[in-house]
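One chain is shown next in structure tokens, namely the form predicted alone.
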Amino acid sequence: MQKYRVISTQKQTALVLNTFTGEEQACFFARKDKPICGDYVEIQHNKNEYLIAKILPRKNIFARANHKGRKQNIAANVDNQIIVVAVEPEPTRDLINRYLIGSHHCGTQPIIVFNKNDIDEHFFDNSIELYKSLGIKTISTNTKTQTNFDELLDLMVDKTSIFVGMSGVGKSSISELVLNKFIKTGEISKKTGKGSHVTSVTQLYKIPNSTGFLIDSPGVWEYGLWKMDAADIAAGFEEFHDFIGLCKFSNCTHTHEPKCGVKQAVEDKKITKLRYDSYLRIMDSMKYWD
């Protein structure tokens, strides 16, 4: 059989492509097998109608959580989390963190954007220095004048990338620069200071003139992680992975217990103050799903 690749799905079909010939293909699958965007299957012809046969083993799964706190799974065989924030309209507090745990227990490489430089050049400062400390790819940029676009074209040859991010932040401006096509964008609302939502289904397109692909997922005002203990929350601070295991109890949570390594790593200023405060909230924050 030949190996395709899920652009996209609907209720009962997806939309595949030929990963040999690049032509696309409508298919049924079953209800109990319904593949998601990114997905390599293997399909069959049946008289008039072409079927998904098996979805073939998944390198990894970027997910977010649904409205219950449960693990939602968005897009399949992801290489780059490409996480899209700007300067308008500004990320909440503990965004980028959020995705960063995601994109550690999803098994993707993070790349964050800092996009509409144009408005504010030195808004992101900080930010910028702060992740590249932790040793995570920035790129600074704005779609005006394309700053930095073959820098975040070459990081996506080969890979499969996924824009994630709020709405109005820019991906699908972004992505019409990397795919050299229109995609609808929204405007920022006056009254919200917020964009619109315009991409309603997470798409998986090939790159024009690259070996790579691209995923454009809807935007969401905030990245839900799926309900999470203290050890897969602090599994996503790597800066915290060197004195975990300094802790007097072997199941601390970092926030209030004696003799805690990361605490300590605080105080000692081995780990910022700012990352540490930003930990607590997001382990606040699960008390919701609860």
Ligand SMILES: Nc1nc2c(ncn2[C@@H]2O[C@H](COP(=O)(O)OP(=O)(O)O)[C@@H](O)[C@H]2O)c(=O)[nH]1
Given for the second form:
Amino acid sequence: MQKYRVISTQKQTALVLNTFTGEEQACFFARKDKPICGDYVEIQHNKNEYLIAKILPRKNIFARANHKGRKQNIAANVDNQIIVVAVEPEPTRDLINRYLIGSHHCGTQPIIVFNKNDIDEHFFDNSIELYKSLGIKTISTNTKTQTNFDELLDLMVDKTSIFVGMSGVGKSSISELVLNKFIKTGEISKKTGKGSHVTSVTQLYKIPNSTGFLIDSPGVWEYGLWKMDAADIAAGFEEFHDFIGLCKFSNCTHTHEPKCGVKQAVEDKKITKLRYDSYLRIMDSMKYWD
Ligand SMILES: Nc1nc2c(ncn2[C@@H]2O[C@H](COP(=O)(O)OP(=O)(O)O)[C@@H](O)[C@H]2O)c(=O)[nH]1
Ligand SMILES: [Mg+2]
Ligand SMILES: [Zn+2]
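Switch from the form predicted alone to the form predicted in complex with the named molecule and give that structure.
In what comes next, the whole complex appears, and the chain from above leads the way.
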């Protein structure tokens, strides 16, 4: 593990964590080399100032859409993108697929948490079956009885995770539970790493008694996706991959073109109509960003 990691950034300084000692240090950075939350950095000590000397190569960058539909970089070196949906508020129709496209683009590992199953245990049965069949990790849980919660903890142990999802689905409740569980297993004082900080900036937390990190990024990301073209959107539908090469036109958008490999696969029931229809709606929705 690298030694220094960016917790949060301000205009001219970044708060940097020494991951070995747990100490935090404010560091200046050069304007042309702006760090973001989650960056691993090298720091330099000059007189009584600390400076970020180098940003180490980023494994990936987690991004989301801003309110104008432009891609906005949020955090670096993110392993898990934990998509939280709940029985209430119910996810909008294509929300999960939108998050999955974003996750594919950013190179994060998607995990879908179906929360609040205490309200209705079977509400997400069909969705769970669908996403499982696509090879995506799914966890059905709730923060009250915490069924299957250990499965989620296992996936977070030595990883950097970010929770995404609509407001009210339980992201904060789950984060707090995760942090507390890790605290309890190692009996570290309660005041470290409480997940309840109300912050207005994207912030990194070290998960106690593990080598994992949690990134909390407030602000809604309900739309889930910035403006993308057909190729980027289709790439986020993993089950299309084998058929895209079969399209007659190399620039096929899999919407109206003849001899489309994807449409043929839908007809042959190799791609579910449910997902294909969602693809069409997401494609169509991109016009709202124009
Ligand atoms: N019934 C039920 N309520 C939950 C569950 N998880 C969270 N909540 C409640 O849902 C509301 C929103 O939770 P919060 O964690 O603030 O959601 P966030 O906006 O995604 O961070 C709160 O009143 C929580 O107590 C759950 O598993 N079951
Ligand atoms: Mg919250
Ligand atoms: Zn096609």
